[in-house]
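Presented as structure tokens, the chain that follows is alone, the form predicted alone.
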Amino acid sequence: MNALLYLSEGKLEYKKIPVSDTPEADSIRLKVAYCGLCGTDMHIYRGQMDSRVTTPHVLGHEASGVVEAVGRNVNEISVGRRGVVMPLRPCGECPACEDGLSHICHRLKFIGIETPGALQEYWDVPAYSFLPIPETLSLKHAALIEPLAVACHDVRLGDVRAGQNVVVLGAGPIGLLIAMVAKHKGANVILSEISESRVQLAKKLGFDVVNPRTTDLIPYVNDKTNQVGADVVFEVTAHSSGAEVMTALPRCRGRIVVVGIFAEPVKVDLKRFFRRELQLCGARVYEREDFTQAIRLADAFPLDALITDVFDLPQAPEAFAYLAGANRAMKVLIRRDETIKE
């Protein structure tokens, strides 16, 4: 079959590589029809998560599919549902699984970084990390389903409830998911984004959108908050900018989720946390109940206006060069072929 191997720091090969003839004992098989390219995609294909991958390595996990084949001791998943998967792969054994928190497990593994990943015709995965999708919600949609995920696992977690007042730091595909989850659960939203192509697209889709460059973040919100503050911030920038700021924003014994992953430690104002009794929570990937809440909203969200491009698989690697060159884009999707319906 076709799929699209890392080889090293941006080198891409799209060519052919051996398939089973049947998945393993506990897996299904996957025919692919989109993969959403990610920030993690990006890392690895930019050298900078050489430790974790063993090349050639098949990136992407961010996939819709239909079912092709199940193993021999799969009897719940049946051939020709459509699907998406929920990509980790926990121990089991370590004292986060023993507690119920396998999506932070100690020795946690992703299918699509440390296992081979969606972007390839047919993907075999774990029968446990495959969810059914509606009919109603298309494939193309459905490839949005994990990040979407992510944003209501990071609503969850802040704990956001109808006219709180909510600011999320950053505007890119996961800030804009986490707005609409909060929108959705009745929340006003501020969105802070210094893109001016994301700003605008922010606005098209009804956000209050403010660019910190322009405009002072701190008494804008105040100002919008009757000079209480935010009931609950989400920093999603993985900027040191946002950890400064994020801490300026709440209102007493208000929340602060951070979302963003910093790859190094970053000042943040403690005594901020000590003279408002803030609090701080920090929201990693998903569990099952986040994919299923995502599963069922996909349908009312506008997911469309964050696909910005599709490519087909034999392109990828032209979508991988683009991504890493242009600033106006959002969510880019890989197509298996022409054929696929949406």
Contents of the next structure:
2 protein chains.
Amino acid sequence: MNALLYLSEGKLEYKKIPVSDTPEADSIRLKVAYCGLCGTDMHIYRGQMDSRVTTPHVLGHEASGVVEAVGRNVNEISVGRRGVVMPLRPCGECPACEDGLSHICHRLKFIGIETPGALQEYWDVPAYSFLPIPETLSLKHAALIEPLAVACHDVRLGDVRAGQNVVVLGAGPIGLLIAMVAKHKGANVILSEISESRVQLAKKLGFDVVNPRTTDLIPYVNDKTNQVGADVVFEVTAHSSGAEVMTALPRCRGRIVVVGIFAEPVKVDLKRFFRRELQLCGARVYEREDFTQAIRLADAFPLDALITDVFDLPQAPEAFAYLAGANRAMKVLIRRDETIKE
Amino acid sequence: MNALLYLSEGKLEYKKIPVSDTPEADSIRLKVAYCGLCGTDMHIYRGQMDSRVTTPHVLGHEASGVVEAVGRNVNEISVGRRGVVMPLRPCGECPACEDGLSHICHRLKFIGIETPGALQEYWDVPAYSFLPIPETLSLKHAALIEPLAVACHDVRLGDVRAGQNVVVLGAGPIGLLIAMVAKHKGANVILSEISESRVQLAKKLGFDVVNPRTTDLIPYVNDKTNQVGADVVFEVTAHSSGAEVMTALPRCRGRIVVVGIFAEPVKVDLKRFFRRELQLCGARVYEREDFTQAIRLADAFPLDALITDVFDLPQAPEAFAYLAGANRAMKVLIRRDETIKE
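For comparison with the form predicted alone, please write out the form predicted in complex with a further copy of the same chain.
The complete assembly is shown below, putting the previous chain first.
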């Protein structure tokens, strides 16, 4: 079968690789339909995660597809079932796993990082990682379930309630999905984004969006909240400017959810935490309930608006080069081939 | 009457100041017994808070005493009542006050900073700030109620439970009091402190204490917690080294309470919040329930061990100079005069 392989920094190859006759006993084989490209895939592509991947490495983890075959121990998943993959492989033994927090397992492996990913024609994954989707959900939209589950997790940890004021710093795919989930919960959402094309997209989706390069975000949020401040702030930029402004926005005892992955320690105004008794929590990937919520919500969400580009698998190298450049790309999907229906 | 006045950086004067015939209508007049010196008093003494105080300024806010007189609107407090002062003056109108969080009022005034403090023979304070103490509690120990209330507040916001593993970074007066309150809640407490005299004092009180200059704190905490990590970490150093280590110690979904007041933003490893879904909250002063809890707990606590020195009011300038130096001082009390019984 054909696969997209990461070889080394900036080097990808689309080529034939061998495939076993059947999936392993506890695995299923998914005929991949769509796979979204994510920031993590771009980090791997740029050579920033060479310590975690074994080359040649098959990229991708935001996939939808149809079950092609099941391993001999798999009884509850039928061939032909449409679904998505929750790409986590916890160890099952560490203190976090023992506490039922396997998504933050001390030795968490990520399917598509430490093991082969979805940018191939068939993807063998552990049966427990497969979640079926309803017939009403297209395979194309289903490729966005994984990032939507991230957003569901973030909003859940942020404890967002109806009527609350929420600020999302960064309107990339995750930021926009967080905004959608928070809005669905009944919150008033303000987005902050420096890219003008993303500002326009968020506006088209009906959001209140500020470009902090042209509008001072802090007084804007204070004015919109009657000088109270935001109930919940989501930091999705992973940039020092986000870490700086995030503490200035919340109300007394307001909450900050750190979603962006900061490669290095950054300066944070801890005095502001003292002054307003702010709370901050980190949020990582998702738990199973977030995936099922994402599947439940997906139909009602304008996911099409996020999908700016679709490439077929043979053209995946061009898709990476395109996404690495500066352009209006939001979510780029890779389609297995032209036989795949939406 | 006599008072200790702060004039300017490093300059204090003990002198006679006028006193009105009676306290204002809604105030009481306390005959001060003891007043503890606190880090904030030292900041004022060093000229670091000149923008907040009006000179000449009467210092001090950790006081105990006996009601000498009451204003004409005060009916529920009798002359002769022994008690302490919760030195907060909220505005009553801001969003925090509206939310019942008057201790983090947007325009909070601190009695003893923005208004005259307790280092005088008689101290007029709003009646609402006075809390009576039981006969069993000495006036000397009662001078530690204010910092003990800080500790009660911190431990409450840290949601410390019996059997949990708690790390306190910094074993000054507040750190030690937090350790005592956490231990009282049934937690296993590890203290980290770089001053050898403070290490010895904490050891004498029966605590597990580490000097991080000679013992690596992170493996120490991991070993003591079976590689799980701490449930709650209290950052009480206000030093960048504390901000650095605080994120390395908690278990998955563990909590950090920031107690130390960081003058400047410091580097924080936000990635660790992501990795373990850590939580952090700031804690500021106390609410009324913390003061009443402190009064309830004080009798059972070895507060004497914290009081390293007592000076009489006329010698208060020497007490400040002494506390500003490097020595074994923990809590320094100022006694009104030798007629004051403990």
